[in-house]
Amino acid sequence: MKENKYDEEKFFAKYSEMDRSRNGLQAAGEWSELQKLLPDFAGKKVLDLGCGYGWHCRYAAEQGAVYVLGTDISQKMLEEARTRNLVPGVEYQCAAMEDLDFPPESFDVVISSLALHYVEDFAPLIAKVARWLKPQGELVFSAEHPVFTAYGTQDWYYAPDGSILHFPVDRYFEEGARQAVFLEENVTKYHRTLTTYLETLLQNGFALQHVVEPQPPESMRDQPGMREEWRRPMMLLVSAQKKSSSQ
């Protein structure tokens, strides 16, 4: 069964207090790098998988997209999206991304922000995305970095005095479910290697455009807990383009 942690009252209340929840894209540490990977949205039809509060949907619409569909498994997320980011040209649908189905070549762009590590079976989803995209359509996504997901706990190793020693990486090549702690709650995430992320795209007719391991911007360095983010990669950003039939 697909996990829907975000509709649990306690978990969602904690998520709602995060800076990126309250203040949108500018409060997301990876946004300055992710924004560089996004295509020209003017005149495009866009699908956002795991849209959350809909910040990226709004951005695409404001950049000229003619239609944006944001999908999420969480009703609570979509309630916030419709309250904060329902602008002309944007529509929201409640569904797990694995359950979606669209006619071939329905979209020019597919985006996904920090949602793919909740998907157990990555390859079938990417195969569907390839069908949904028009030739030369673009896929841009962020996910938790394989270094960050490998061990599972997603926490540091600490010295007896409480200082950080290092970040654990183990079972890297053992793909599958991990029981992580996020916002002090147990959450199931799925670890896969960097090879799996990139090779799956190549095997489904995509050409890689950019692969980025973003560092938080200097402007966030003094925020609580942010200095440690320079010690290991937390996120992976990828942009890829569907090859035309002649390529």
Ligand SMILES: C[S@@+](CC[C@H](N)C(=O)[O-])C[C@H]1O[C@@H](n2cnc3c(N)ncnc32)[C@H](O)[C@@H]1O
The other form holds:
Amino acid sequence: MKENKYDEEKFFAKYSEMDRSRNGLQAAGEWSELQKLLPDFAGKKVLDLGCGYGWHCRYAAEQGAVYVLGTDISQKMLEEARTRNLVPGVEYQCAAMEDLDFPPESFDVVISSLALHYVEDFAPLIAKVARWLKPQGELVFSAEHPVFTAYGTQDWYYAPDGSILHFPVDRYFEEGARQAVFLEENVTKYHRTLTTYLETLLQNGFALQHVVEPQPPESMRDQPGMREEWRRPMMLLVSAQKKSSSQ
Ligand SMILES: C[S@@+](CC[C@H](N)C(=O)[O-])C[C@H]1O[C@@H](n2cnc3c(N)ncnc32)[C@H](O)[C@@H]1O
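Now show me the form predicted in complex with this ligand; what you just gave was the form predicted on its own.
The next block holds the full complex; its first chain is the one shown before.
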């Protein structure tokens, strides 16, 4: 059963208050690194899986993409996308990414920002992405880092005085659902190992281009809660290219 947390009133209201929701890509700690992995969008057809407010869709269109399809399981997120980031060439569709289907070689680029850790079965989705991409097409995604998802709580261990001791990593090789706390709400996320993320791409005919464990830019260091982001990886960024014709 796929969870649609972002359509829950309370969770959505809290998500709307986040800096990255209010201010878009420039407010996202990983954006400066993710941007470097994105291909030249000029003349390209682009699919965004779990597009949320559609910031990346708009960016792709502004960089010259001829068609961008943003997809998301949440109607509320897509309402925001249509209000804020509906520009010529961009369309939005409500669907779980696991349920999408397109003819082979429909897209030049598939992107996904911080949504793949909500998907239980990674391999079947990547097999479909490989089919949807044209030869030499590119997949660029960010997901929560396996170090961040492994234990489950996604919170630090604290000393009695409230100071941070360390970040727990445990159950690393036990892939599957975790009940994480995000925005003070219980959210189901899926942990998988770094090997699974990367090997699944290789087994589906992708060549890895870049693997990045981003640190936010120095300019964000003094923002609330940001200082800790230099202590453990929170995100994993990957770009990969489809090697040959559809399988
Ligand atoms: C952290 S937000 C990221 C939104 C956007 N990609 C961004 O980076 O600003 C995660 C998004 O993934 C969507 N999502 C979660 N599970 C999904 C699924 N199975 N299929 C499609 N979208 C999903 C959520 O509704 C939410 O909009």
